[in-house]
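One chain is shown next in structure tokens, namely the form predicted on its own.
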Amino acid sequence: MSRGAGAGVRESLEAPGSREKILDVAEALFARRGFAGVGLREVALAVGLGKSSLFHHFRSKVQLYLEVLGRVLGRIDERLRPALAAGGGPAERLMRSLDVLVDALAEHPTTARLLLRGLFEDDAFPADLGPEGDTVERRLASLICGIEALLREGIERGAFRRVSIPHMMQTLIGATVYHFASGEFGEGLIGGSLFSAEEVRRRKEELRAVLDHGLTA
């Protein structure tokens, strides 16, 4: 290979598009089979790179997985944060935020299953996850704290019943993340695609009904 050709290959590997493509492919694979079920060689082949070229972007499978998780949480945070901060009473802001979350999960079918796997796969990782692990923890904590603060505000202002905030968080996560991660089982229950426009609309309606009867004072 000529010197010029070698430089061209390096430039191609270093291009931002190559890294994003790796993250896209890895997100789909990790969502389907989890951290333990995916190898770096498989990711590299799916992207069209050699394994050594993949290491040019990611030093390990743990780093790749954490960056995938961090990117997913970042996408949600970018949309959820403005919804939480916008005007209106606690009930209005909570429902608006859940609508935004439902839309974010519906637009990326891999997101919910990846997040659900991430909640119980942490025993597969080393104790020190480095800066990528810190980023994931911060983004997840930010999302959870934002909803918890809104629930607390609603209770203090008399807009919500005096519910257990941790249990309500479990309920909301189940009604959103689990719903879109439930795959064939969930589709069998509702009798259609979880991600169709009609079913996404119905999910929002069901959430609103549950909150109107179970949370709103």
Given for the second form:
2 protein chains.
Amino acid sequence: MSRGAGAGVRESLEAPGSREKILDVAEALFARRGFAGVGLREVALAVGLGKSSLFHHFRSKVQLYLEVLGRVLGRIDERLRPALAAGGGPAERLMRSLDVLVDALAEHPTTARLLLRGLFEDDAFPADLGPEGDTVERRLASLICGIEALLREGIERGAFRRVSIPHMMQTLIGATVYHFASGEFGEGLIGGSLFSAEEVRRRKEELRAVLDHGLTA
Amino acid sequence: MSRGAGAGVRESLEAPGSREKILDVAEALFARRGFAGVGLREVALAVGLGKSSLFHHFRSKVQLYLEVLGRVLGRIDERLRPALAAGGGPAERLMRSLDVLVDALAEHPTTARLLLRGLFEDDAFPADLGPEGDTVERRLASLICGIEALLREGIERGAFRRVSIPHMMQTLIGATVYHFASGEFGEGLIGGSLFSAEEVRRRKEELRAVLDHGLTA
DNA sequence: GTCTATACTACGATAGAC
DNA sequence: GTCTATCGTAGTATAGAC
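Which structure goes with the form predicted together with a further copy of the same chain, now that we have seen the form predicted on its own?
Now the full complex is given, and it begins with the chain already shown.
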């Protein structure tokens, strides 16, 4: 309780809170250039602080990175969990959840990049990630397990074909997270922004079309 | 012709050729930690040279990176091009090409990672990439265009449903490149190596199953 | 809570001896 | 073709004044 994640309740309510601002700036930079590609000097400068002042808010660069990642996962978890839990058959719940996931990824262009980069950079860190690393892993596991359970239930109840659940998970992640993380390459393919309302709608349609003919029994 | 890509024919045939060795080592490192995460010192040490000796073979770190990327794209292009060109209907050619792509990605665990990282890191470089950058872009465009053309032909000839070609491209890339780039995360999902013969076969099956029910008319 | 100053290491790249 | 030495910059992180 002495330095838990919820510390500083009194000040964090209305204070301009460099902390949030730092996380915002760091999120944008880490999304664009990855963990190793961003220097704390750049983060500090962009947030209007001296380099050393960052260490008053975050113990290290790794901790800052993990908090950025945890916040992103939290934003998704927050929206996906109710979508997964709400009523309807497995197919209906899956489609609704994927729509919610797509909306969440489309809302901030940083989100998908950060997530996908997070998958790649986990071997650049020491094995032990501390409490912030645990938060990240817990939230990620929660997301994954929720969708896995939905697939499993759908298969058991005959709503889905008997696919390999892990492989279908990978296909779904590719079709959502990869798509919105593909940046300039994806925009070159599509011929415009990945994040316009129209293209987001189109992605949902594609996802639905592929799954309706490829997963639903 | 004075310093083209094919220079040094005489020596490169049998000489131990630090060049190839450097590319091998750099490929492994860039795949694991990305452009910014790798120092030339580390590359040099791993290949058994002093740091400065690298500059005798490559003008800069960016050039080294681009040559690594170009070589990977070349390996894929080399195998995918005949698969795309060989006979059969659009559906048959697409499935065969995806099998070949999966085999190419599965052969070296570095390949998919390098490709996916390449998509993310193109904004970390200056706009002008020089001749090596042109090679990379040309090979990438060749790959993409080949598959796009196949999809287009299949739709025109009624073999495929009238999907959005760019969105289907993204789905296919996600289902292949992302999958094999997903590293520890993917292995955690699958519960074992992504690159074992069995899991590679399973990925092909999944791909085929999804497409057979989601793309083929 | 932010600052200056500093420690120490590593970075990409160049010069020039051998 | 590899080496040592060096340049100038930037990296993470700490100490301590204000």
